[in-house]
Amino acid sequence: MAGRVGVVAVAQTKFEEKKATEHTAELMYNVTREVMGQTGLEFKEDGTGIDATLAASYDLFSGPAGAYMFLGYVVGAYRREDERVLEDGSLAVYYGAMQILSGHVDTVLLVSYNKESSVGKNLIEWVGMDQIYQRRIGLDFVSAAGLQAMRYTTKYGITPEQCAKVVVKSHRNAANNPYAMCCDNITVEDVLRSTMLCDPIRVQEAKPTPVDGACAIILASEEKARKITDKPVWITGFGSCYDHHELGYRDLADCEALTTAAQRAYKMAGITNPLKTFDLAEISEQYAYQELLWSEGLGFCGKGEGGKLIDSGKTQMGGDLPINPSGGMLSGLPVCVAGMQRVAECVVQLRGEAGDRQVPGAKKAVAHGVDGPAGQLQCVITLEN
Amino acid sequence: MTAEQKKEEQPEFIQFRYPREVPYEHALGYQSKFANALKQGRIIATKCPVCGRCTIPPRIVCPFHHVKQTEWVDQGQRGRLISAFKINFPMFNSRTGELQNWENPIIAVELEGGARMDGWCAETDPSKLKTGMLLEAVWRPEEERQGRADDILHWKPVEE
């Protein structure tokens, strides 16, 4: 491996239900210029600026398929190398790091954006299902999550209260995060009283929708990173794994793809005990049960022990491994942007710049992104300062 | 091979129809200014503070210099023909969503203010279109304008 890859700048918008007065290009522009401003890097052809751009977005949320073709110029995708990720933003970080490690480029600007408010998210996610079989019975990502939640909670005896605790933690943590959308003192009882969305998932246990926002990151080779900033955060490992799209081909109570992605990232980073190693985790839980299930896949506890983990208090702020000090997806993040924003949040923490949500003395963190129905695609990125 | 076996070997296709509307709401944001000008029968463009290039559709940054474009410049009502072509197959009408034949050639015009934009030409005989010829915008009646590119019905040639 040719040296390390450093994160030298991160930026995010405030996440809101509907940014009615801002064009998608404005969200992209604001985060792009912010990271460029932090580093002083411009678009140059002589190797002293940003060498390549890489955007993660779902075109179907922006309008036509291929919408990025008329939006790319905003992030500088004009007469220079540009790549696209039509999956979660964490994958853009993965590919950006690969570009640098290949020796092909030294600096990559990553941007992820989504205005979920443009169109019904359920419709887009229904289109994401196999058109011959699954669409015919109305399956979309929410119903896939319902199937997974039922299977997971039944197999391992995860209680509704344990899932509800995830929401309570998320909203309280979000109160310390100026970028977050949902922050309140919701109680377990409030969550359990909320309307059933997709049995056993209640409305308060699902990521709020719609959410609009964007995130940007600049990655640099080790040599460049040290010149650009005195607080680089290093990507120490990354791994991804695709599971089968057909829900029936998997045991939804387990998340083998995440286990595999995590093991790949941990092997690269030399990590054997994630619960002890990491000072915090920023993970992508679109539904409350997923924080518990993904915790198992990430190796923070054994299979079926996600419920016990939240009961132990270890994942609270002040615990051994705070999960989602930012509030996570349950506090309101757009799909696709979420994975990149998880990485950005880890970076803010490892730079010691997280303000009221800071985990004191954070040295190592893990970010996680997900895509597809019931966590089909998983991506894990480990970072340290 | 029996007729039945032959039938089984025929490739089979499935066609799905999902008859429903997919309503999108695109926030115009900074582009609202352009849309409002069209409703008033005016064409305005964003201008790069570095190179002075004017762009239509309005763009938040100049692609050449990646600088925010905050200045708007009136582009006038006339321009010169850059290129033209006639579509010989049915294309979508964005107002009706239906396929239709287009009698009017699609053209690219360089406006008096320097920006370039696309539209239709009133002259339907392509042989009469010459690069550099002067054209003038013909607008839809005010009550029909929606702040969209097709508020300009077409461009008509102007004698010089």
Second form
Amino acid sequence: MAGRVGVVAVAQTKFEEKKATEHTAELMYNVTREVMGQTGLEFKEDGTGIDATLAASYDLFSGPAGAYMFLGYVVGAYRREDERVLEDGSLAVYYGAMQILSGHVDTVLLVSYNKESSVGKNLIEWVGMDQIYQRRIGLDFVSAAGLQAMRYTTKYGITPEQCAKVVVKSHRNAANNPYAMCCDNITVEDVLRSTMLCDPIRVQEAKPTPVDGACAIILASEEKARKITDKPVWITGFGSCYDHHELGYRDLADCEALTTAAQRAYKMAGITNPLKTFDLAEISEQYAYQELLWSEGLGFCGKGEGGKLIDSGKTQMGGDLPINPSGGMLSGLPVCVAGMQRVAECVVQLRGEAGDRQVPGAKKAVAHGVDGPAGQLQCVITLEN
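Take the protein just shown as the form predicted together with its partner chain and give its structure as the form predicted alone.
A lone chain is what you will see next.
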């Protein structure tokens, strides 16, 4: 990587089932003003301020088309380079880093926001399916996940108890996270007794819906980052990969797109053994089985060994590689926002500012974002302090 990109500030809202009193513009304003306040950066004409803005969101969730139009108004971002990512927030971090590495800008303000409470999540995801064949039978991201979960657990013998352990771990970790929505003291038995959502996925094994919230990050070139803060966190590698949209064209028991994205990020960062390299991982898992499957794609274990990994205790707090110390998506995060918030959580950990959820001595971390049916789009970002 020519030069380095530093994360100089992060901010996030409290994630709640419904932020009925906050307009989308207020969500953006509150989180961007907080992150700008941490650095003292504003939008100036003399080259000392923020050079560009970049947002990740889904207009269909926001209600009015072009909800992003509020950002410039509420934060004063006029006459600046302005970009948009209609995907998961991790892609905004990826794109922002490339903007800086290109040499065209030195500082980028990123924001990702979503009010899932504005409209039915399943309806929006149904619109994302093929309109000729898949929409006609009602296929959406939940039913696609059900197909993937069935294929994965059947092919590799993943047990319901192993998936339930992911939920228990996530909620336990979330109890130490003031931003998390769900942090109840749930047990494996509670999970297994919960209502079936889409066989074999139970209600407790899916991320809560709806969830409202936002996240913001400021990226800077290495020279600028060192002037802005004495605790920059460096992006050392990133990679992304799209898989085939048609579910029947890929083996849903494996996640080749994630494997490819991870390999690209690890090659850039010079990482050969991710399980021993990282001190923590923040993974985007909308469903419990995905933490196990994504762990395989990220190289933490071999194919089909995600269940053994959770059984080993290595991914617990205090284990070799804590996964989702924040509680993850299963504790309540909006789609689209989740990937950027994964990066923000890694930054907080690497700066030693995670409070009760802190992983002692954390030096290197990996953040993961996902989008599309059954993990069609995968993004991996590695960071270190």
